[in-house]
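Okay, so here's just one chain, in C-alpha cells, the form predicted alone.
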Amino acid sequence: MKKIVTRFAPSPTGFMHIGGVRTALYSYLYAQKMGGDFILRIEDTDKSREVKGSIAHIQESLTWLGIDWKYGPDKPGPFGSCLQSDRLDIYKKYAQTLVDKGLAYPDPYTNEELEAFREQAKAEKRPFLYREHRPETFGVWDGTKPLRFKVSEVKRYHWTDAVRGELEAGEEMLDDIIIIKADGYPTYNFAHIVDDHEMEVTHVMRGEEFIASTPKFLSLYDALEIPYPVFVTMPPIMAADGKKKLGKRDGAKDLLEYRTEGYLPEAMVNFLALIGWNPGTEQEVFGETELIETFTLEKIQRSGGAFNEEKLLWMNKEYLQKLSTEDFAKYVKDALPETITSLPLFTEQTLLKLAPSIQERVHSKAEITQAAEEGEYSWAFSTPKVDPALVQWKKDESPKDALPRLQKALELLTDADFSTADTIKSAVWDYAEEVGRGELLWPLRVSLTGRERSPDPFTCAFVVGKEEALLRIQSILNSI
C-alpha cells in the first residue's frame, strides 16, 4: 500500500485564515492516522503579493498548534526545497517537457491585444476563451513570454472527491492557461501538480472554491501523464449565522490572535477539527491522541459548519480545567494588569492559592483581564478598605450586631489550622451552624475583602494566609 503524504501550501501573504488553518488541521490528522507524511510546502511564486516575515508567521502558527511537518521551507526533502521559489528550474524541466510534446507554446499576443479579445466575447455575450484564439503556429520559447499550456482534448471530465463523490464539468473550463509567467515564475495551476507529483503527495486538501478549476488540472495531469491523487474538498467554514462563509467583516481573526486573547492551542485544534467533520458520536471534547485515532475522511461533511465563538469559549475553558494549578496560575499571571501585580502583597504563592478559584469560572484571559480591572481580585494583593456598613447582615439592625459573632470567629481562627481552605472551614462551621451561616460568613468575607461578591471567605481566609485574615477581622472590629 502506497504511503501517505498530505501536504498544506499556504501563500506567505500575512494571514492565517481559520479555513487554511482547518485544511492544514486535517492534513496533519489524516497523515498522522495512517502513518504517512505530512508535507508543509510555502507557495511563493506570486512575489507581489508576498508579505515579509509570513513564511515565520506560518510556522509560529501551527507549531503553537502542535501540527509539525515532517518536510518544510525548514526542512528540504528527497525532492529538494518546500519553497516554490527555490524550485524553479524544476518547473521549466516540466514545462519544457510539454514544449516537446507540443502542448505548450509562447503567448504572442500583447495585452493589449488579449484585452481587444475579452471586449469582443463580452459584446458577443460570450465567454471569453483563449483557446479560440491560439495561433497557428508557435514560435520558440526564450523565456521572454509567458508560456500558456494547450489544451490538446476539450471534453467534459469526471472524476471523484473523497467528500463530495463523483464530480463533473464541461468544456466550457478547459483552456489555454498560462503555466509559466514571463518573470520565469509558475503559476499555481501548473506548480501545484508538478510539486505534489514530485513530492509524492497522496491526498489533495483544500477548499470547495478549486472544484471548478479541476478540469483545468485534470487537463495538465493527462498531459505531463501524472496519475491523479485523491481530491478532499473542504467544506466551507460558514460564519455565525451559518449563511455566508466567514470572512474578516464577520469577524476572522488571524490565528495567533486567538492565542494572544488567551485560547489554549489543544482547545482550538478541537474546536476547528468539529467545523466540518463529525464524528459520528456525542462525544465533543478529544485529546490529540484520540483526535488522530478517531479521524476519518469518511466522515468529513459536505456542507459548511458554522464558527461559533461561544462554542470557542465553551471549549476553552473545559480544556482550562484541565490546567494544573500551577500552569492555570501562570495563564492568570499573563493576563493580570500591572495595577494587580504591582500590589503590595502580590507574590506568586497568594496567587496560586487563588488560582482554583478562578478556573472554575473563567472561559479566557479577557475575562480574567475585565476582572482584575473592576477590582475583582485586589482584596487578595492588598488589604482593602472595608465600609463598616457592609458588614451589616440583612437580618441585623446594624453593623454592630456583627460585632460578636466577628469576635468568636477572631478567636477560633487564632487557634486555626490555615493549611487548606477546609481546615479553616472546620474551625468556625459549627459556630456558624449555631448562630446561622448568613449571620457569620457574610461579615467575615466582606472583613476579608471589602466586596459584596467574592469567593466563600474559607478561600478567602486561605488566599491571603493567617496573619493577614486575622489583621483584617481585628480591623473592622475597631472601626465598628
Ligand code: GLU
Given for the second form:
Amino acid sequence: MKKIVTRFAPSPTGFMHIGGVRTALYSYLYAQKMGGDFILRIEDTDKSREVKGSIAHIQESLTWLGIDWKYGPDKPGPFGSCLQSDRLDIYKKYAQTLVDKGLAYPDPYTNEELEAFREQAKAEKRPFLYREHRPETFGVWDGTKPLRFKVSEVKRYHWTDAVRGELEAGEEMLDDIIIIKADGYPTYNFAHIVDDHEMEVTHVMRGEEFIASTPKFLSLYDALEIPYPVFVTMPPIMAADGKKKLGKRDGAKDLLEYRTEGYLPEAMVNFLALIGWNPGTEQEVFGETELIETFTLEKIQRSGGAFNEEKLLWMNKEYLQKLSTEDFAKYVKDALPETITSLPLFTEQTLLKLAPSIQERVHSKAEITQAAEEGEYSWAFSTPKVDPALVQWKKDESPKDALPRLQKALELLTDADFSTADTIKSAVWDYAEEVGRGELLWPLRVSLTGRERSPDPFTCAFVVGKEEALLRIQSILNSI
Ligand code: GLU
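For the form predicted in complex with the ligand instead of the form predicted alone, what are the coordinates?
Then the entire complex follows, led off by the chain already shown.
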C-alpha cells in the first residue's frame, strides 16, 4: 500500500487561528494513524502579504500542541525545501512542460487593457472571463509577463471528497488563470498542485472554501498529468450557537493566547479534535495515543462543529486534574500575582501542600489569579487577622461559647501528627463527633484562615504547619 502523506500548508500571513490548527491536527492524526508522514509546508509565494515572524509562530504553535512534522521549514525532505519561496525552479520546470504542450502562454496584455476587458464585462453584466480574450498565437515566455494556463476542457467536473462524498462544480470557475506571476513566484493554484505531487501527498485536507475552486485545480491536474489526491474537506468551525462561522468576536484568536491563559496543550488537542469529528461514542476525553488510534476520516462531520469555550474550560479542568501535584503547583505559581508570592510565609513547600485543594476545582489560570486577588489563598502564606465575631457558629451562640472547644482542639493538635491532613483529622475527629462537627470545625477553620470559605480545617492546618496552626488557634483564644 502507498504510504499516506498529509500536509498542512499555511501561508505565513499572521497568527494561527483555530481553524488552521484543527486542519493541522487532523492531518497529523491521520498520518500518525496510518503510519505515514505529516509535512509542514510554508506557502510563502505572496511576499506582499507575508507577516514577519509568522513561520516561527506557526512552528511554535504546532510544537506546543505536540504536532510534529516529518518535513518542514527546518527539515527539508527528499523533494527539497518545504518553503515555497525556495522552490521557484521546480514550479518553472512544471510550467515549462505546460508551455511545451501549448497549454500555457505569457499574458500579452497590459494592466490597462485587462482593466478595459473587465469594465466591458461589467457593463454587459456578465462575469469577466480571461479565456474569452485568449490571444490567437502565444508569445515566448521570458518571465517578464505572467504565465497563464490555457484551460482546454471547459466542462463540469465531478469528484469525490472523503467527507462530503460526490461533489461537482462547473465551468464558471474555469479560466486561463495565472500560474506564474511576473515576479517569478507561482500562484497558490499552481504551486500547491506541483508541491503535493512532488511531496507525494496522498490526502489534501483543507477548508470548504476550496471546494468552489476545485474544478480549476482539476483542470490543472489533468493538464500536468498528475493523478488526483484524496480530497478531505474540513467542516467549518461555527460560533458556540452553531449558527454562524466563528469570527474574531466569538473568540477566534491566536492559538498561543490560549497557552498564556493556562490551557494545557493536551486539553486543547482533545478539544480541537472534537470540533467536527466524533468517534461515535459518548467518550470525550482522549489522550493523544487514543486519539490517533480512534481517528478516522469517516467520522469527520460534514456539517459545522461549534467552538464552545465552556467546553474548552471543562476539558481543561479534566486535564488539570490529571497533573501531578508538583506540576499543578508550578501551574498555580505561574498564575499567582506577586502580592501572593511575596507574602511572608510563601514557600514552594506550602504551595505544594495547598495545591491539591485548588486542583479539585479550577478550570484555568485566570480563575486562580482571580481567586488569589480576592484573597482566597492569602491565609496559607500570611497569618490572617481573624475577626472574633466570625468564630460564632450558630446565631444563638456567642464566640465565647466556642472557647472550650477551641481550647480542647489546641490540646489535641499539640500532640497530633501533622504529616498529612488525615493524620490531623484523626487527632480531633472523635472530639468533633462528641461536641458536634459544625460546633468544632467551623470555629477551628475560622481561627486558621479568618475566612468564611476555605478548605476544611485539617487541610488548612496541614498547609500552614503545626507551629503556625497552634499559634493561630492560641491567638484567637486570646482575642475572644
Ligand atoms: N496556503 C493555503 C491556505 O493557507 C493552503 C490551502 C491548502 O491547504 O491547500 O489557505
